[in-house]
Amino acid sequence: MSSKVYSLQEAVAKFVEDGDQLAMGGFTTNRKPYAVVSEILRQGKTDFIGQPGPGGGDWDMLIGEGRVKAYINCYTANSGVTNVSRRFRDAIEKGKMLFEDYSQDVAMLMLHASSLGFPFFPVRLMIGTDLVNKWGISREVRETIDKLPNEKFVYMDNPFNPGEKLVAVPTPKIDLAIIHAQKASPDGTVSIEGNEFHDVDIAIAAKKVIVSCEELVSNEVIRRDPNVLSIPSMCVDAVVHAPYGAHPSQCYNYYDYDNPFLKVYDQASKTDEDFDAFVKEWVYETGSHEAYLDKLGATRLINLKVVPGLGYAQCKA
């Protein structure tokens, strides 16, 4: 079986295309694929249609750098530090980005329905709220963008209970999913420890999948316990060995989130000038994930390692 292992630079160059409808795994400050996002920024990839589910600073950085054309979202924040991501908010307030809002439960159901191959998904949720009364992206604008459905939703009757109104929401046609996991093997088999969030759904739904991982283990080792396997090899196109590839978010059983770093980003993302300086220092000038880790320093990374039995690091601020 051929290997799907790529360097970070190779994987982004080959599988990330301008205009991709993009979904990323994790949840706000949990297992977010920051290493891949930074490389996307370095390579200048742009014009994404975002399907983030619950997004975090990974999406905020893409938005702040002007790489997201339209954003289909329910919630974007570095939970516990920034309640609403600042570049995300700034882009909406200043009209820099097309934005459509669904409730979090519906956004997750849309991704799940996509993994099942459904053309749409009927829900009772959102009825009676401004999530159906108001559209962030008008029908006229939607009709000009091939990868957006022309309708935010369509009312329909329940065929099994006539007279009951339902909301039919579209299922996203995901071009690319990016996921950070604890373990993966050269053939693309993936083991996610702890909460999988929506990662399995987007891996199944997407046409292309990049997985970065803390540990690259052999095909034989990863198959020793099928009960801990999350994503089959047939769903994955590229595996990238990227230790601490979720920093500054946490990676369950490996390291805690870097709260001081998240606080620095919170302050830097308040203004265009400070944000530009932040990404220049931590993304462009580092030039690679390895140089990024060198800049963070061994002591800082060691102090983020989780304590066995506790699940979090002892050194937090």
Contents of the next structure:
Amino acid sequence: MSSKVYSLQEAVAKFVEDGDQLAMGGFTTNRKPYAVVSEILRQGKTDFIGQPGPGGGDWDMLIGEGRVKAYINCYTANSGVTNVSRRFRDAIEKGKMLFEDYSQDVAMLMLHASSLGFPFFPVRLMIGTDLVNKWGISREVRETIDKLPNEKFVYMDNPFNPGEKLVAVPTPKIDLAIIHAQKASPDGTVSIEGNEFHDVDIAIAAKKVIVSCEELVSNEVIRRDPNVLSIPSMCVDAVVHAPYGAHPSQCYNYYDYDNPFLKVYDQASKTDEDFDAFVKEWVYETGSHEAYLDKLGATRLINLKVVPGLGYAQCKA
Amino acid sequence: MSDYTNYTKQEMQAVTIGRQIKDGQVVIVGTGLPLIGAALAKSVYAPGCNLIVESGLMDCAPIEVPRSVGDCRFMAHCGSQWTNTRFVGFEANEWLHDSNRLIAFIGGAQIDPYGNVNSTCIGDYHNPKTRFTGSGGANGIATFSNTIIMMQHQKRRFIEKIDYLTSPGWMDGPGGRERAGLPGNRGPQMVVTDLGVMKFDEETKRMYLAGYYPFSSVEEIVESTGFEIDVTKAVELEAPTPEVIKLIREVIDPGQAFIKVPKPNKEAIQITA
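Since the one above is the form predicted alone, can you give the form predicted in complex with the partner chain too?
After this comes the whole thing, all chains and molecules, with the earlier chain placed first.
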């Protein structure tokens, strides 16, 4: 069986393409694929159509560096530290990025519908609100972007309950999914611990899937307990061994969020100048994930280690 | 010795929230004050309630205060780790089954007299003065569940017409939800702010003042509300007991993730006998 193991640089060079409709796993400050995002920034890949789900600093950095052509938002925050991601906010307030809004439930159902191969998906959500009355991206602009459907949504009558108004939403065609997991094996089998969030959905829906992992374990070892497996090998194109690859977000059973680091990002993302300095220091000048970890330092990373049996580190106030 | 009589506005709000929750209810919590209130309910007022969060973590029993609804602190010791889509399905099925267990907390930047909430932007949607996160789970929650809305009580936030309707309240009054195509038997029950508690009139569906705190007044609330509000039913709410304040500070949020303990003689509400 051939190995799907790539270096971070090789995986991004081979599987990330400009203009990809991109979905990433995790939830705001949990299991966000920061190592892969940093490498995407270094390699200059751009023009993504963002299907973020509940986004955090991962998407905020791509937005801040101008790599997102259109952003399908439902919620973007480093919750608990930055209540509205600041580069996201700046890009919208200054009219620098095309954006659309769905409710989080609808955004997640759209990704789920994609994973099920549905042609579209009817919901009882967003009805009566500006989520349907206002379109972030107009039909005219949508018609110029191949990867976006021409309609944000379409009202439909429930065929099984005539007279009931439903909202039909499109199913996005995901080009690339990026997921950070606790364990993966060379054949592409993936084990996610803690909540899987929408990660399995995007792994099925996407044409290309990159999985970075805390531990690269053998094909035999990872299958010892199929109860803990999340994604089968056929759904994965590249496996990248990137320990602490979700830093500064959390990774259940491995490490907690790095709150002081998230606070540094909170401050840095307030202005163009400070954000530029931040990504220069932490993304471009480090040059690699290994150098990023060296810069963070062993003590800092050890202090994030979870308490066995708890899944997170204990509060240091 | 620590002082537990110097409760803060935040603690008063958290206690007010906690008192609303009943045994047998399924409570959709977020982080921040609603979580503190819900944790308080689970330990004092309604030990038989169940906590769920919009990320899909069900029947949560966090030991340490989570900062996000996707926090590992919600995962540890929870009853099931679902995806968000199953959470939405559960919420919708509660409505389809005509169950009356769900009660949810949502927040917002602006609110109108009918409890419609904006958590998307201030100003024009395409050229906003201030942009917020967007809906998150709030729209779905406000569609299928009864809600308690958490707000800061300011004139610029309590306004006749909100800039963007993210989460539906009673829409434009009686029958408004049905006309829009929303479940009519769900909707906002209460607004809890740093100044008091508002409810909605059964007939008109308009917000009225139901209660104020020992440290706030009807006048202050009227002054901080950007629309006309009926105050004839307002009563003074009970201050939290020192036992409950001690529980918040020592057990529920000892790390002060959301509730800051006042420094001696600072920030504390002065209680006059």
